[in-house]
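Starting off, we have a lone chain in the form predicted alone, written out as structure tokens.
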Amino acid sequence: MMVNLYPLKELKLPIVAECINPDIFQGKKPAEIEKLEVWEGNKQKKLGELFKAEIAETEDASENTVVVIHGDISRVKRIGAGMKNGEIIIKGDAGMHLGEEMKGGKIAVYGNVLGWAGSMMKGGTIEIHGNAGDYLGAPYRGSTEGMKGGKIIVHGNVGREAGAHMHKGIVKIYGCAGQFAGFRMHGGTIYVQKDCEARTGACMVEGTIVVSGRIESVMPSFTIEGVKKKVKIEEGEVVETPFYLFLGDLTENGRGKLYVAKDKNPHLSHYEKYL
């Protein structure tokens, strides 16, 4: 079953629409989908007041529901929150809290995404073909329950605190990452293919961060352990170039691993005298 959603107007007010979810759309007719409740600003409305729903027949015999959203929905929050199955395809930009606490299924965005994408997710896959905002995969401020599973792939750049409080799962960023990537990380893997701003891995306890580009600096609470010829990101993906391996954060008695590409970071060569 494939459900197409088309915005009926330019969306200017913040919209909270956790009902846009394959689990909730499953088995419903367009009229039933359009009756689902959302918030536009401080007013409760029906989804059909903001979107037109159409069901397209597919040759796929599986029972999974695919939701395709056409257009800019950067004002729409909590799409796919808690979803367990199915797929969401967004052909445009998406709003905050996309896939929050997601447990399964897949979300693909052909545009940019605002903050807290994949916040506290436990399973499934989010693939963003543009840029992502701050707090990718991170929990709300004050919470320590970060990402516990699943995979987030970003083909562009991400903001601050990507993977903060992460326990399990993998975050792959093929662009650059902002400050505090992997802040208070407890497990899992973060891979940044390009450059990384300062304070990467601050207060991390366990887990792995790999930076293939230039890193602004390595925190003084990390100690150099050695040089590795290559690093495995996940099954089927290995980066073959020399990496400095740092351990930390020692202020937290941390055993986290921070791999930094040697060739891209000549300003770190002074660490070699400690090996």
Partner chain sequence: MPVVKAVTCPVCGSLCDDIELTIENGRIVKVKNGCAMCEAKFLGYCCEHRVLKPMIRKDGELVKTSLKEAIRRAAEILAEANYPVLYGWSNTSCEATSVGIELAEEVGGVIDNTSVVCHGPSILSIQDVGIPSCTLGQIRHRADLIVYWGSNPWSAHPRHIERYTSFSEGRFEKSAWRGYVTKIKALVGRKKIQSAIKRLVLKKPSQISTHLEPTFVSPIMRKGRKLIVIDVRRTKTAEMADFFVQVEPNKDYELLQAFRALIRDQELAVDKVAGVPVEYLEDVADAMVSCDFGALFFGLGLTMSGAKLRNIDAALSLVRDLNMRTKFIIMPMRGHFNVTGANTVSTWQTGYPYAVDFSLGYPRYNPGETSVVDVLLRKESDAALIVASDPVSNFPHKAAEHLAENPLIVIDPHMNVTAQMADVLIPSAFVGIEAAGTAYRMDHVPIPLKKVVNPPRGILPDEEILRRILAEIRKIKKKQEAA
The other form holds:
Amino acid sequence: MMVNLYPLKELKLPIVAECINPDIFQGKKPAEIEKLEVWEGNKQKKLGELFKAEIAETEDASENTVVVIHGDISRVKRIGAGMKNGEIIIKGDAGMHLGEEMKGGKIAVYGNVLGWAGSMMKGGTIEIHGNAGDYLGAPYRGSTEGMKGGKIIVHGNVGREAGAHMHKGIVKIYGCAGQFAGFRMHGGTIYVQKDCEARTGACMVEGTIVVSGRIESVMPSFTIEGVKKKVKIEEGEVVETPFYLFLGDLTENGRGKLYVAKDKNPHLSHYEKYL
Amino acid sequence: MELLIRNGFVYDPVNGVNGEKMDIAIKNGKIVEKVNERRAKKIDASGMVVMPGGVDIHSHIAGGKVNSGRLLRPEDHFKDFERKTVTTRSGVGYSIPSTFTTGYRYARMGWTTVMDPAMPPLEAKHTHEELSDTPIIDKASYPLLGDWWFVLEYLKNGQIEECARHVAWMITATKGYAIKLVNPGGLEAWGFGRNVNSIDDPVPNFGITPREIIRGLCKVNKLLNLPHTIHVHTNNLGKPGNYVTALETMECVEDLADGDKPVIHITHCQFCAFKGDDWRTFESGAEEIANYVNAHSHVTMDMGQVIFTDTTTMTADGPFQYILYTLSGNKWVNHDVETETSAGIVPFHYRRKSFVHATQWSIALELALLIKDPWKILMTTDHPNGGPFIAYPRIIAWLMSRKAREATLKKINPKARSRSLLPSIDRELSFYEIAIVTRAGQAKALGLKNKGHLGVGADADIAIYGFNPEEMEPSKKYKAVRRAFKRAAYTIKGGQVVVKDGEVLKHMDGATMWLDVQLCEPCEIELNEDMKRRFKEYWTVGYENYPVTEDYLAVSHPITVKADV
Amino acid sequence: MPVVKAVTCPVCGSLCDDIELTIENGRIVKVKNGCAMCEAKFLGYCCEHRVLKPMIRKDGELVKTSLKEAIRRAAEILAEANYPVLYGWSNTSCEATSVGIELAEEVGGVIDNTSVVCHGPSILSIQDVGIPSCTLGQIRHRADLIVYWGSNPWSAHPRHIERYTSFSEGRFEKSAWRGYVTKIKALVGRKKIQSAIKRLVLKKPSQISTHLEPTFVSPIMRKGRKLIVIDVRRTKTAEMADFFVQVEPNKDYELLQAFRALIRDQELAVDKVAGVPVEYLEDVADAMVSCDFGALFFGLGLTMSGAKLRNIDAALSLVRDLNMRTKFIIMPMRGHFNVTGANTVSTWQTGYPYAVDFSLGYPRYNPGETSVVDVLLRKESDAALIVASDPVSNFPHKAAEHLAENPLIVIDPHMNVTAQMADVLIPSAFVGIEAAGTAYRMDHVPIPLKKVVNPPRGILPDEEILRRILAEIRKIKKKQEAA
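Here we have the form predicted alone; I need the corresponding form predicted in complex with the partner chain.
Starting with the chain above, the whole complex follows.
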């Protein structure tokens, strides 16, 4: 089953619409979908007041429910929150808390995404073809429950604290990453193909961060361990270039691994004297 | 306004009423002999349990420490919220609910009086501002006095009467209700990061021992004729082997008892009934404590039941909270208060599968069941330290039903299970005894004459629960007991129906009770030059700005106490 | 002339409560015990920029109107709004904030206080790490080491040092004033000698790097309280310090983490951190570890630079870790006199200290999402109420722009920049001078604020104005429901 959602107007107020979720849409008729409840600003509304829903039967006979949203929905929060199955495709920008606490299924965004995408994620895949905001895959305020599984792929850049408190899973960033990528990380893998701002891996305890581009600086509380010829990101993806390997963060008695491409970071060459 | 509650099974232990079918008449917020049957609004309580409104002797619901806990833990509340309704305010819940939600949730379970047990005197206004924002229930708070420099100095010099006069001033100035001691002496030591290790370990810089503080304040309490006893959180709380300290603490005031009147309340006793030399050899000391309490009449205590859940521990016991931080690695708040006390906060998750946590769960129940006289052991979780107060229905079920205990025992850590005394205990509390441990006994220990019973003249604070003791046996139908206590069929506060079928019907203010302690000779402390000088030296707030004025109390309910000094 | 004693000063977060005011003909004529900021406030509050009449915008102009009309219009704006913001609260009483929260709940708005642009980030890190802290008197009695990091109390909290820290007199620690005087004499002496050498030898004295300069004078010179100042520039407070660490701008996080590693006796694989040689940092770390009671105060210099909120994460972690070795506490230097109170009331009523969104009918909190600056930057709000604050002049330009586009209600005693943009402007009494209430000191001690003089005729306190708006909104809602 494929459900197409079309915004009926330019959305200006913040909208909370956790009902946009394949598990909830599954087996419903368009009229039923349009009756689902959402909040627009401080008013409770029906989804149908903001979106038109159409069902296109697919040839795919599987049970998979695919939700396709056409247009800019950067004001709409919590899309796909907690979803377990199915697929959401967003042809435009998406709002905050996309796929929060997601357990399975797939979300693809052909546009940019605001903060907290994949926050507290446990499984499934989020692929963002544009940029992602701050706190990608990070937990809620005060919580240490970061990503526990699943995969986030961002083709553009990401903001601060991507993968903070991560325990398991993988975050792949093909653009640049902001400060504090992998902050207080406990496991899993973060790969940044381009450049990284400062404080990458600060307070990390375990896990792996791989930076293929230039890193602004390495925290003084990391020690150099050696130079590696290549690093495996995941099954089937290996980056073959020399990497400095740093261990840290000493302040947390951590043994996290921070790989930084040697060629792109001549300003770190002074560490070699410790090898 | 007249109200008549008809045909309920009434449990009113103070007046010896044990499940008799009878009517309760209410007029102008009080229980009366009878009302005009035609005019009165009637509530049909047939097939239901009628009890006095619940009383909680020890629950951290307001003040600086509680609020720091709220601030510390957005992740604790963001999934447990209450929407605004036409009649009620919104809020958040779980282990440290916001003030409005606290009032509503107590009322929903049929509780109408709650005592906040730890008020730093310097921040008493804060506690009172929050209490005033806690709707429906009546409340009071205990100022922390066990490490107050004035107390340490007067007791050191043996000036008991002078000490009593200052304590009287302090209780009235902070609008407090009882004398609270937390790890006496240990908190002063914590000012420099140290602690005391026994009741005879001298307090650094003050040359006094915890024993002298406990005995001194116990004497002060008697001199002032306060309605409650001293309320003691023992030294060494939360450490293996501390049941000895608890026994020593009770013994040290044995000689101060007059007749059968208690002179000390040991609070959240579970946390000081640990046997063993370390966490590996950790075991229950409940039997030893129970044996002592069964043989003595000068003690009351409350349970401090542990609930398997995520909660937020908070006590004035700064050094204990620091240990808890080092054990758990969780986030940690410390807040020492000049001249007076300290406080600490650490989020904590009690897990069934943890040997220590499961043993703690067992200890509290062992205490409640092994202590024969229910008037001596009251039900609490030391909210939120053992778990949030919303778990009371579960504890009631454990107390009333061996089957309920067995169901939980099955799921806990096997080593804890095999060492637990619970399988050997058959005792199941009746509704009559539950009414004692949750209201009558609590009110009696607090010296609240108008609470905890349904006799003529009592405050019309009443809870009605949808459980028919004629048709169902609570020990078998413990889940029905749980449901009934979770959402009271009716809660009546001051003669007004505030909750029906577990829904809050109205937002109204409850009263704040406090002691207006009147000394024999009018005391000049407030104007005394010596006091002013010491104020300037000891505190960073002027004496004019220190006391809590009555306008900080939404509804002020002073209780006059005539002292012997 | 009547003298009012024990007045609380409504200026900064130190909330000194020993001010004595002399009143003559209903005006304050003399201030005793206060600092310059305090005097300026008490003597100058009744200045020419005072608004004395409610105003309302008609055809683009602010025109005078009745209070009733202004309140009615304000209520209409809020009742109609789909996503209003209610901002300010740090320069008013807790009682007013309490009504403000009820108002926000009633209209389903976002209520936020000025901590969003000051110590809000600090709170976010407290929520991750916790905070070992205490009341200020505890520091007065016990602290033998004071650290000011990114904070210059000498100018921002002028009496902080004298009342609560280095120069205060406590039970176990005495004032360091005498030592400071000796040190200044020594410094002056040294400067004289240096200039004499310069004149005589016609040669520059050997340059010592800035962070080292005055620092080695005192540890030898005196016992008792020590003062460490860490800042990007040499402030007036730094002049008094035993150790001054000049940190490279935006590198505080690295410095803090280096200290954390050092106090764990770990070796650093670098020679310099944040521009400071590691050996020097080791000395400072030693001083921290070997004190009996240390206190670290941090200001906006730490909260708002470089790693921002995570600077505070590291500072809190450092102090927490120091407690393995000694007693150490940490405290933010709160600016506005009742910003702590605004956080406190908000927390007990909603569970959250600031940035509380009531649009779904219950409190939600997520700074970055529900914080007013971010809401404005995303242009989401459609009405605004500002109480006792001037966001237009201190918010980012884009946020201020959207704020000005919203129907805007301002409650303030002054004609500030935000007030000039208002659609409804309701003048209010000065809290702590013309209206009573409660405020919370930076260490969470509640202190009453006094009403010492009457406000100008017809001017009400914030609390009362808000109550009237709330009542009016409820009236409007009732009418709507009936219709």
